[in-house]
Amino acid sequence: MGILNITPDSFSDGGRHIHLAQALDAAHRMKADGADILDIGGESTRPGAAPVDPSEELQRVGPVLEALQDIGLPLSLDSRRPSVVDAALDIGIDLINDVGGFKDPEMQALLRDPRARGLGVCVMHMQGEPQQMQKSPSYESVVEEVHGFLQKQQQLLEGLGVAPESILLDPGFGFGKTLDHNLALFDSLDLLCGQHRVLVGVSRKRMIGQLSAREDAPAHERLGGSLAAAVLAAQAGASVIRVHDVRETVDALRVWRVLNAAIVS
């Protein structure tokens, strides 16, 4: 899954795709580099980010979604705003990626809309809100609590008529979690992946900087650590890897698959 942020303030690529021509160039480049799906978002949810008015968010993503209808890749909308999702359903999307975890009753109601029939959904876990989620995240058992929330939401969505195979679960690395929390969740990925379809998004995140001793480096310089995490997530059974660096990640996963098959055989 290639990340296409139409924002001025995303932690890694803020401002790079804010103009339509830039966004379209990036989308077509990611397709050429091997992306299987594009994730388009108009609100930064990095730690400390200020919320964006839904009308502004729609002004950012709407023209991009319209222009990419014929790109030949599934389009994911990264939004937690029901009004934005509602408008996007009229334009045409294939997946709703909700960092709010579909807790909002209005988001749940949209899944009953005939326009949403057959769409994929991604449920992410986040403790708190972006503005304060990293101030003092706390859990009694992060794995039990995060997995429990995700499984509960999966059951809820199935009850709303969403097919199990259309649901992705995202542990929400870095969203209200310390490094130790993130490591515990990563260590338990194989357990979650063994029961559900899982999306993993750790590309360029602070945890990658911490683990690679590159925390003070710009986010785009965390490529090596991001690739290592992507390969390990795939090895654990993740169905979707959400990344900024599509070409490099595709190459890493191709090599891993071939060599892993050779070692196993």
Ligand code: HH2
Contents of the next structure:
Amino acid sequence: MGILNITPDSFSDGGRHIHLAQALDAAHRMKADGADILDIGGESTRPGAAPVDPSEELQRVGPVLEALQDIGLPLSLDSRRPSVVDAALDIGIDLINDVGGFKDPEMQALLRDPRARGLGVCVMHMQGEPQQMQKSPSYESVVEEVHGFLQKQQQLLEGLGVAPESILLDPGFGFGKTLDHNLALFDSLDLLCGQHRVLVGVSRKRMIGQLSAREDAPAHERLGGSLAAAVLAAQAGASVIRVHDVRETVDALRVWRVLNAAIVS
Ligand code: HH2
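Please give the other form, namely the form predicted in complex with 6-hydroxymethylpterin-diphosphate (HH2), since only the form predicted on its own has been shown so far.
Whole complex next, starting from this chain.
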């Protein structure tokens, strides 16, 4: 899944795709590089980010979604705002990626809408809200709580009529989690992947910076660490890996897939 942020302030690609032509170029480049899905977002949810007015968010993503209708790749909308999702359903999307985890009853109600029938959904876990979430995240048992939440939401969405195979669960790396929390969740990925379809988003994130001694480096210099994490997530059974560096990740996963099969056989 290639990330396309139409924002001035995303932690990694903020400001790079603000003009429509830049966004379309990036989308076509990701397709050529081997992306299977494009994830389009109009609100940064990095730690400390202020919420964006939904009308502003729609102004950012709407024209991009319209222009990408014929690109030949599934389009995912990264939004937690019902009004933005509602408008995007009229334009045409294939997956709703809600970092709010479909806790909002209005987001849930949209899943009953005939326009949402057959769409994919991604349920992500987040403790708190982006502005505050990294201040003092705390859990009694992070794995139990996060997996428990995701499983509860999976059941709820199935009850709303979403097909089980259309649901992706995401532990939400970096969303209200310390490095230790992230590591515990990464360590338990194989458990979650054994029972559900899972999306993993760690590309260029702070945890990658911390683990590769590149915490103070610009996010785009965290490629090596991001690739290592992508391969390990695939090894654990993740169905979708959300990344900024599509070409390098696709290369790494292609090599991993063949060599891993060779080792196993
Ligand atoms: N991470 C980000 C945004 N959306 N969605 C899912 N399902 N999982 C994630 O881990 C995830 C996500 C944050 O990354 P990015 O979009 O690059 O940055 P920003 O929020 O600053 O736009």
